[in-house]
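Single chain ahead, written as structure tokens, the form predicted on its own.
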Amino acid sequence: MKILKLIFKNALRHKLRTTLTIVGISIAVIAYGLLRTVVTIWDSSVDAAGADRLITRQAVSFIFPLPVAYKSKIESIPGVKSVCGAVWFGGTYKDKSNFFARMAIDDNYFELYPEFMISQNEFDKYKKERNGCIVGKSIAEQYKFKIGDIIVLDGDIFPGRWEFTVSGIYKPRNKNTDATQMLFHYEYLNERIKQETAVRGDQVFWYIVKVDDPKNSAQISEQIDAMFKNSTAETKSETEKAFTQSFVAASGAIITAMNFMSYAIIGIIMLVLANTMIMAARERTREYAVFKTLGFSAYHLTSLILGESMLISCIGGGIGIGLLYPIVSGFEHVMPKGFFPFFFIEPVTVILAASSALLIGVLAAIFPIQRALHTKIVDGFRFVG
């Protein structure tokens, strides 16, 4: 209880030493805790694809169409339980930073995304309105969309003004289902587009594939690819996972970036509670001395130097961690919904952020325990700091 007692009273020695130490601790826990959720988020588009879907694509990129005759052949293939096509569809919705994804799709397109949960009834009624849409709860939240609203788009990708009428709202199944989509009828998009420009009409961006069996997904994927091989447009299939992950490489200096970051973050603080350790062992060099002369033991100075060094980086990581949340959940609301589908802080980064303050002040504390226990009694007392 002594050494309890000891451990809190050298802390609060220097309040505002300590006080400052605490408060760059929280910041950056933080700011590691923060980069973390960033860092998981992204990853976790690519953990939400489904195993049982494939993509099929033009083989030279995805922006390039793909005849929808190509749909009922690819559905004769054996394995292959539905196929759905999609076309993105871009616009702007009142100003070009409301930015959610807008897609024209085939009517099965819930059957292939279950995790899209939407009422029979509201489905109903989108299919039987022609320029009927479906928008996810997140940016149903965001833009105040209600069933049987207008939402106009100008259109870029397909020139011209746009009229959509709310007819349902989907919402996500999981944390990590996008709920921030808009989907109508490819139909609706279809018709115009050949009164407008013909040669555009009957094409579609790509396919998704639903396969009974994930683990005929490679052989499906070759089968699909073979079957239009040396025609005027070449297939790529892969998985929905591996199409998603061509996405997030493509951002992957940025990924990579905060990676680093956030593990220098671990760095900056061991040095502010190293820092803070070494000058108070340093100031405390004569008070050693006289606690060896007293019959302290290796296991006393060891005890109140860690447990110091322990009390301020839990305290200091308690609290960032108690105002990540908060922070994050702040972030969330002003972050647009279409830049990230879903936010929230994973367990998995608590447990780091915790560990690595438990860790940093055990670190931190090593060296001033070294000094304070090779310093000879006589030194001790000799030393002025």
Given for the second form:
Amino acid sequence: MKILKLIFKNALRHKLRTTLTIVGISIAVIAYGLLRTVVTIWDSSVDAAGADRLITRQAVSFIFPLPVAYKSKIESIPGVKSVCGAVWFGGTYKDKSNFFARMAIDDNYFELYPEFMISQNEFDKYKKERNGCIVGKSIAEQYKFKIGDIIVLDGDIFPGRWEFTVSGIYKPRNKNTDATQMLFHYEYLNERIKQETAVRGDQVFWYIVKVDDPKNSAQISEQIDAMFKNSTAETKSETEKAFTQSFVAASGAIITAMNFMSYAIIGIIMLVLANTMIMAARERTREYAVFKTLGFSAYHLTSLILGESMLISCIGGGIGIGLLYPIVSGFEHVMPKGFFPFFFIEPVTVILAASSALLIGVLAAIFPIQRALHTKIVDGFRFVG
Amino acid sequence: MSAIIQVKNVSKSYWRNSLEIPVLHDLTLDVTEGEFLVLMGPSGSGKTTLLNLIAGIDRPSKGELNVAGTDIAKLNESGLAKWRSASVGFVFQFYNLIPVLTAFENVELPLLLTKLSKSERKKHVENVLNIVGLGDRIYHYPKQLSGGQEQRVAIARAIVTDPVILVADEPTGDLDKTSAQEILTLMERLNKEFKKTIVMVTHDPHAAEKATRLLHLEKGDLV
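Can I get the form predicted in complex with the partner chain as well, since the one above is the form predicted on its own?
Next comes the full complex, this chain leading.
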């Protein structure tokens, strides 16, 4: 019989208490992992932004449009490789809860976003179809869109019934690439808008500007904005990362609260385990006196208590992490697809959860160890729990 | 015979807040190797305190304590722990077995601190459990044993490392008459047959009959 066996036996001494503690730790680890996943996904959307892409929008707000005439002017700036106009379409697909990004884009959009992978055949088909659209793999799977299907949107920013034919389905190159977009020809939108509300024609909401060298981003941004200074539609250009960050910053308070909650959960786990360990150590005061009497050293007692604490925290943490994957997967299915463009557990979340469980195992054992070591043998034998 | 336990001018006081409570006063005592010494006296006379000092689980406030050739008052905590594991066996009134361990595992505990192999440990444990008459109960847990059997397991645990001294603090105090008699017979056998030096604290006059020497303590003094 070795110390390890005794650690196991001690941990199982109060099966109900140990089980409840493990369940408590598991639930806390799951809650921590879920919150951290949301926080990291939020941050990942910023990381996914291309370093060589700028976003040029109206200086007042991106809800105000820019003339399409700006495109060729921006293209003329040295260092600019290509420019793509984009319009946020909005609208509703069947039901308001079916949220995913719908955008009208210029045909060179996929050159600027190589992480959106589409086959040449499908792209050629898209170019030929006036009302063709390309949808991301995630929403294609969720709504069971197939090539050739008709998607009908009920417009709000651009009122009316809009019909699109699915010409292609793009696949995300990376884990954090948004595969929930629906993209269609700007020309299709513009032609109809010009007929229905002429004043709204020939306008885009923003331009995506691809630069030849990310180092020149700041200089090119300044040049673009200077070019349209004192015009009726002054621009604000920034890197795509800064543009995305400004969206995330709007949710800053929620992220901060989530961050705080995730750390509060760690504190709760620690209290749960510490409570169990303190109770266990208190009940075993006489036994620790026996161990000391038999010649067991401080090292042995520390191993016994720390081992038990670590065992419980590791089992709880392990179960929590193990269940985190199916739970996050279930959470992803329950959430509307477009709400989080991608949803997966970052390795750093697992590392943090596992490290937290280990750290908590150590911290929860400190007080019981101190108590066991500092209680004199004779006082231990006199102890009545 | 030489003195295996030498208690010289030993005093012991406890402190409760700032109040000093003297328990033993300048006590001197020699115990010869192979003796079966019984300490008797009323509650609070200092019997258990003296036993704890001899066993190295408490420290004297003053005086010299030489047990099994070691001046134990000068040992640090880890030195004292090593000395205890090698030199002294303990038997308590309430057995103090570890409830989650079987009789075998309880007896094996002190051997985990030695360099013995698993098979050697097994041999030693089975041997002492046979000596105490529990060879057929080795895989029973304490709660599956009677009080007398538990105390015999505790005695087996005390002698498994073959210590030269055995200290027992009222080993029959929690037992019925028959079980108490069995334990006393076992202690006598350990003293006579296995040549263990035994220091036993008891209130039981029958237990005192097994002693080779009987000492009375009263208010911290030998009388």
